[in-house]
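Only one chain is included here, represented as structure tokens and corresponding to the form predicted on its own.
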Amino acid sequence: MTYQLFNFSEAEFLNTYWQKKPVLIKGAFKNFIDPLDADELAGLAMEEEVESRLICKQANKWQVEHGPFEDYSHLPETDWTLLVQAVDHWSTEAAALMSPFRFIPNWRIDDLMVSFSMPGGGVGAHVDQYDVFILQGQGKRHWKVGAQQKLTEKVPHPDLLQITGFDACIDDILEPGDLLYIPPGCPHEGYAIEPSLNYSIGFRAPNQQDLLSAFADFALQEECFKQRYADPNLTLRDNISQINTGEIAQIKELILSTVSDKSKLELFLGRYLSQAKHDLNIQPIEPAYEPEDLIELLEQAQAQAINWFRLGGLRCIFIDTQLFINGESVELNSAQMPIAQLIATQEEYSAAELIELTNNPDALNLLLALVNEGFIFIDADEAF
């Protein structure tokens, strides 16, 4: 299924709303059809590799359970929500929901969280520190959203950080196909009016701690940045317990020089930003295909008009001529660049365009490596 945004200007949205103020777009998706149902979502939450939570509020007391879940027979008829992270990693149909939002750079897109709520179900009023689009699927949900404001936090459960209340600038009932955008730091609360599915397209926003910690791990892994502090011009001083301003400046420069190394910084960023936060459903080809096997598969797929797909949740980004994919880097030559650009910018490919862009050995070998890794695959439901 292909999803398309209506009543939406990408340029106007970025200029007026992105990281500035929340907005509700009624009817953003015409005749919206859910890519999965509540039973399929519940099934995903029973898998060990999938991160999921059940949040219930009974007798004004919040409860949180973490998956995987064995059954749901203990749940009441109201006031609970099942949340499943990174559903785009496990469902090709759900991953298609990400495509309309890819006017935002690939490295900023995080994952698709899907929730199912019974009437009254929600997670309470809270604040997120990242951008999010919330798409209403099945059912109706009442949402309140506020601009950034002074807030009071509370912790009704060790796994929940909520706020006590806020002034809302959006107060509306969302129906299937309605879309809500919430910038970082804006308080919001939603609860189901009837059994509801919601799709949250979240965006990655690493903080300084995340970056510094990951950069330190990179330095240890690469065994780089080992230059030591040196002071060959040291002189006598009156107070030997004092670090003087010149020494502070020298230590600061020693630290800053690590991020001034362009090649190392780009290698770190490419690897770090192309890594998925959640497990991927990677299924490598065993035994691995040879070039002639892939050529035959492509020709058969072309004859039957069967498409190929990129693995859901797979991150592909470019820095100059390097393709970073799932934390690994590939230095590309000019023959490989067109097929790499196609793979990185689209999630679905016709066999015809793959054949056209792999008419030389280097490009074919790049595609072959990605197929054998399980990063690019043929439509399993249509495969011959």
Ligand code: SIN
Second form
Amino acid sequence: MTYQLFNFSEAEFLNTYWQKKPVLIKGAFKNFIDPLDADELAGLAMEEEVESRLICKQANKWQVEHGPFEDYSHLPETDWTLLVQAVDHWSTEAAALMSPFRFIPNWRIDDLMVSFSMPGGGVGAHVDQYDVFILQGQGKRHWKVGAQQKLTEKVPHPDLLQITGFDACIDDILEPGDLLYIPPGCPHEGYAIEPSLNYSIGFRAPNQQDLLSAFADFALQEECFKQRYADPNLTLRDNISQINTGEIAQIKELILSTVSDKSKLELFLGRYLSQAKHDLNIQPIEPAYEPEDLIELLEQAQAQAINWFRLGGLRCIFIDTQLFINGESVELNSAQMPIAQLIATQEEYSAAELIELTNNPDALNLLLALVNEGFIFIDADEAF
Ligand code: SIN
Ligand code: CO
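Since we've got the form predicted on its own here, give me the form predicted in complex with succinic acid (SIN) too.
Let's see the whole complex now, leading with the same chain.
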């Protein structure tokens, strides 16, 4: 299944709305078909590796349970929602829903959260720190969204950070295929009217704390940035308890010089930003394929028109000719660039295009390494 936004100008969206103001796009997807159903979502939330939450409001009291869940028989007919994180890591069909949003750079895209809500179900009014598109699947849900405004927080349960109320600029009932965009910090709340599936395409943007602590981890791991403060020109001073402005400037320079090392900074950023926040469903090939095994598989797939896929949630980022995948880096030569570009910009590939771009040993070996690691795979159900 391929998903396409209808009548949507990417450039206009970026210009007018991205990080600026919320927008509701009715009928963004025509004849929308859900990539999964509530039972499949409930099944995923039973898995150990999958992060999920059940949020219930009963007699005005909020309850939160964390997955994995064993059964759902205790749930009432109304007022609850099941939220499952990183569904794109586990469902190729659901991962396809991210494709229309890939006009935003890879490194800014996070994951796909899917919620199933019974009538009345919702997580309460809140704000998120990140941009999000919320797509309405099956059912109808009443959504309200406000512009950034002064808000009062409340914590009705230790695991729920809500707000008391807000002025809405969008107040509408979403139907299948309708799409909301909500910038960071804009208050919103959605309550299901009918049993509803909602897909949240989430983005990420590191803050200074994230960057500094990850950069410190990188420095420890790489054993770099060991230059120490030195003062061979120290002279006598009146006040020995002062650290003077010159010394502060020198320490500042010592810190700044770490991020001025271009190759180190790029290595850090590529590794850090290409790591997924949630577990990936990596299944390495064992025993690993030899080049001739891969050539044969590609040819069989071409004969039967079977496509190959990138592992859901796999993050591929380029910095010049370095490719970063899932926190690892590969320096590419010019023969490997075309296949690497294809892999980094698409999530599904025909065998024919893979064959065409691996007609030299370096490119074939790159694809072989990625296939053996489990990063690129052929749909096992369809394969011969
Ligand atoms: C939901 O789907 O219920 C929650 C989405 C959100 O508000 O972030
Ligand atoms: Co939200």
